[in-house]
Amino acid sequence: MRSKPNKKEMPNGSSKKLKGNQWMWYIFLLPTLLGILCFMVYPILESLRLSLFHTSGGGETWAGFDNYKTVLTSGEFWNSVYNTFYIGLFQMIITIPLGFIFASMINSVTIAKNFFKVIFFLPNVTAIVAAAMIFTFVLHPDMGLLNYFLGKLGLPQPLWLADPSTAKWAIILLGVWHWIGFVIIICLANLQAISPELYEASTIDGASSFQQWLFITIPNMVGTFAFLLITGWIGALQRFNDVYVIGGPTGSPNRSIQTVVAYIYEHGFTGFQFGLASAATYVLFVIILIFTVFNLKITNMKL
């Protein structure tokens, strides 16, 4: 077997050519590196600096940790944290099990499998802003389609987005509709990766389809559930676009759907309290970091 020549064995001309090719790759990477420095590293460091100053875009005065104290003692901030976790928790409790059941049903059919994949995945490729506007119409208490059908069935017709007690569930409903296609596709990909030999062996042993699903399928999907749980929480903690379209920066009605990112937007871009908004951003970063590490621990998932 022919061994790979090392640099000492290479002729001088080949060695110089190899070094020249390496520098050429660094030149190709330079635009990407500059983009990362300008649009990722600099905003992160500038936001950290702003969090230590009182500023409204003009002059700046040193504030130290005052902005962080203001954020951490603000009732509005903790209300937005509660809303964010409430909406995210119930959205995942509904979407992940429901998406897994739908994926199992699609995986078991032999015809029109691709049709069902497309139908369920369509909401996920719809722009969330457009979906929020459509849901504003669907959930309208008087003219909305949902209340129309509930009325036909003789069921109560909630005010949905006009009532703080039902507004959160309207947002959860929108999140489930938009995210379930992604959950189904991820579950389907992993369902098809389970070895058929496991099912064949259990069939010989006399296991029913439900027993196979319970004792073979679900245990082999634990890693997928952990992935969906972690990515779902990260997305839920950064939720903004749809709640802004439906409830504005204050999360109307009565701040019932204001998320943490909407709180940051309210103070940063409508109140011009850039220092306070930057401090809230770093508090959110710490919350996401702690929660992600906690999720990794309980799911035994490795990065």
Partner chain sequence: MAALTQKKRFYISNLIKFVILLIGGFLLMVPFIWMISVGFSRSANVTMPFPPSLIPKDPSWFNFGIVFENGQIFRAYLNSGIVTFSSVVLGVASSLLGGYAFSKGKFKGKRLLFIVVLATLMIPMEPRLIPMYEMFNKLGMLNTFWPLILPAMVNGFGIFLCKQYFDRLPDSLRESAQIDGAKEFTIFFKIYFPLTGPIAATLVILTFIWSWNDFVWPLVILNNQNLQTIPLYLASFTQENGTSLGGLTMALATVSVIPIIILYLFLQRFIIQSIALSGLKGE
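Other form of same protein, the form predicted together with the partner chain, not the form predicted on its own:
Nothing else is written out below except the one chain.
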């Protein structure tokens, strides 16, 4: 559509020449297109095919929708779905508002702005595997740092990762620590994009800085929150690295932190049930798709 007016402006000769050279552009795109075919299109179709077969040992036998039936009636699968959503939801409820408040403060504080940007973003560049390692010690029930301070403050000292009922919250804590820097940076970038005139006008009208924050800043940040919510959910639904390091493929203790991806890994790569794992993968894929579309709709956002 857009190229039409350009063609008219151009003299006839060069327009013909461009057409003749079209294939050049495909060479520029060759690595990308080849990669998409090999590492995107083929695997997704193959995964769909695999999900319709029983694959154990070496052979493949037609299974129809058996794998899907097994997955969808499996308590373990739904448990992993529940864990994934639980961890993702609470992590976002905590991190997005907290990150936004910190970002607002960093944005308005007059000294050491860059220092704070560096400090708060640092956890986010740390490999999540290393972060998980550190947190197994921070959250250790007897010798850990967190419980020591909780004890000092006279608060209860949960068993964290050792107890199925608190293990999810241990993971949420790790997630908040790791993700908050990203939330802050994104919020900062968008805070700076809000037109200063809005603030100037309201200052003249006598608004306090808290009122400005409430009635100008927050409404202007809705798009940013939507973005964080959507990328946050896409990330949360794919959660694997830290729960695997801490709880292994089964998400111990007692499957309390097994995410959907860990379930897929458990069946695909420790049990070599590729068909079953592929079916679970497709169910996850559909969940992500529906959820993303739903998120886009309610946040009224175009990607």
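From a predicted model like this one, the values you see are computed outputs, not experimental measurements. Superpose the two forms; the largest set of C-alphas matching within 1.5 Å is the rigid core. Positions refer to the first chain, counted from 1.
- Core-superposed comparison between the two forms: CA of I234 displaced by less than 2 Å.
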